[in-house]
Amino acid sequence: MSIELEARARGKREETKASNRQAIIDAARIVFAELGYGATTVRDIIRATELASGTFYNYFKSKEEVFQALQDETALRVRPRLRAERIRARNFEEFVSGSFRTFFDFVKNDHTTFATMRRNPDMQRVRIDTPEVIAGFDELRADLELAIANGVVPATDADLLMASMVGVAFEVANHLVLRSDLSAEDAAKFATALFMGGVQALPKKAASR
């Protein structure tokens, strides 16, 4: 075989393995939802894939692992557009609103992916930090410490303020996902003015000498 047919069948392997992988993490995101975390097995997941039974373990070795999988792979497509929103703020609220109104559009428009994670009774026993959840975590709080430096958010802990900001948008979140009523932008307001209300009362942080 030529060193370009040999290129191609790789080429070819590759993007196999890739589609396989994908497939999977799409059944799995569906069917989490459907059923919920605890309920699903692994032969549900495949049940709504095209694939062998054996191939899902070529890519996972468990559901705990596709889960994981789909955290991150929900992680890389919103980080952009939160950062986004962060570096274009010109003052606190602006910070604040962004981020959240961001998230909140995201939860609307990928309703599958986050009633998994409302219907998952089982979560303190699966392991959400992921990598890429945890570089999103990373960034915010990054974000903030610059803010903080430039003036833009008040001077106060960042961990702690990346905390709050984080477990607002989960929780807020999941009555999103449950009540067809309430707006991605209602909830922005919402979880801004609570947060910004909260925020204005904290104790100044001592500029470091």
Given for the second form:
There are 2 protein chains.
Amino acid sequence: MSIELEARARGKREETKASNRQAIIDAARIVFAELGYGATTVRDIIRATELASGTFYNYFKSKEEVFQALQDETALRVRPRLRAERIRARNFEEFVSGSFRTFFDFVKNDHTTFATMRRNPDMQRVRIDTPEVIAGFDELRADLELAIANGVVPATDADLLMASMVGVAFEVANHLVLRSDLSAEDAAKFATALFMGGVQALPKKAASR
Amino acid sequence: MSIELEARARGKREETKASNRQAIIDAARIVFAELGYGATTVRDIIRATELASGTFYNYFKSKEEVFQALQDETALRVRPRLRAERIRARNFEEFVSGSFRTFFDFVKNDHTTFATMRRNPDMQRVRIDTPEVIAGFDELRADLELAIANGVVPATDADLLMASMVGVAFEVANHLVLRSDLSAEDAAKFATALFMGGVQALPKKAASR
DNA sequence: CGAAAAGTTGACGTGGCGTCACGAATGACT
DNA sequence: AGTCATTCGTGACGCCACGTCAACTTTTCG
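Next block, the form predicted in complex with the DNA, ref. the form predicted alone:
Shown next: the complete complex, the earlier chain at its head.
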């Protein structure tokens, strides 16, 4: 019923296109999680769908591109939460703690996404900063610049401050996944304290970038 | 002459083994830097040597293993410098600033090593934490635990503190390579200030790990 | 010197890659 | 409803990288 409605609204062509694309992405998520990113081949992904090999290439150029689509899907879920948290913040402490807590909570709960990057032969990590992820970084930098302009944060290099927050977030997130004795809350408290104490001491700079 | 001496001392067998292994590593360094890690194939590396394809597999199982050997070579150069810097430190400020300065100096000067990870299709980063790299992390954590035991640093989670330093170091290093307006010294000053201000505020913890 | 051990070589079977000619499904138009 | 053009799924194909292995060459040792 709803399928028929959609078909009438969008046309059957559009319909199967969307469904094929999603089928590939869903299959890829499973296969990546099972074999690890490095070991997965395009063929593995195709086999996990009911499509022919040629069809894959109508939608994606390579497994890298599928992975990007996955990452973008994830980033699209997290980015608005982070943004909302920062906007809601009435002071810098809430800005920082809200960001870290939201991110770490997400990592703890959405194990699969991070597990993909982790389940790899040996100690190899793959990180792809997709457009959506980069946009998230830019957004954070812009918000930091705003905070600087408002005098909430001492004038310093916003780009480096952003990079530091990102670096700590990702690296601590790894330990969060590996250590069972570490809660998202404790990790967030740690990172927040580090930055709240740290920003006061940062070297002054005229304008950033 | 020196070759003959070495041959007599070590045996010709050992001699060519070492030379073959090094030839592969050297070729790999060039090829990785040229094509990027992801795009490089084992065959590309072999073609850059004068050896047959079968010979490669007498020395390495895959391109991953060659890359690990490269990483280990690099880590082996940096780790002692970092360690020395931390040992020489007479207080925690020197500990932190010495570490960051040494690391960032290395990244700025030894462009090739970091460039390999960077010259990749799109925005894909590959990071392999080899045994040597992990040993470096462990060493840093141990030194931090020592600093805590000596009361130079407030008692906190040494593992998280280590992760934070590593995260900031790597992420800022990326920006260091990309931004022409950023010197190793400025980056080190920034990171040092962040941590010197931050550690004072860190949440207390009984014993770490 | 001669035989055994160690190591090198490149051809080979396997399988993934991306393409493309074909045919089926769709939708536009009458 | 019927015709036609367009879009898209299909899978066989040529190409190349992979890792192996039997034959060959070099080194070692008695």
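Numbering follows the first chain given and starts at 1. Basically, rigid core = biggest C-alpha set you can superpose within 1.5 Å across the two forms. The structure displayed is predicted, hence computed values, not measured ones.
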**Report entry** Residue shift check between these two forms, rigid core fit, F170 Cα at least 2 Å
**Finding:** no
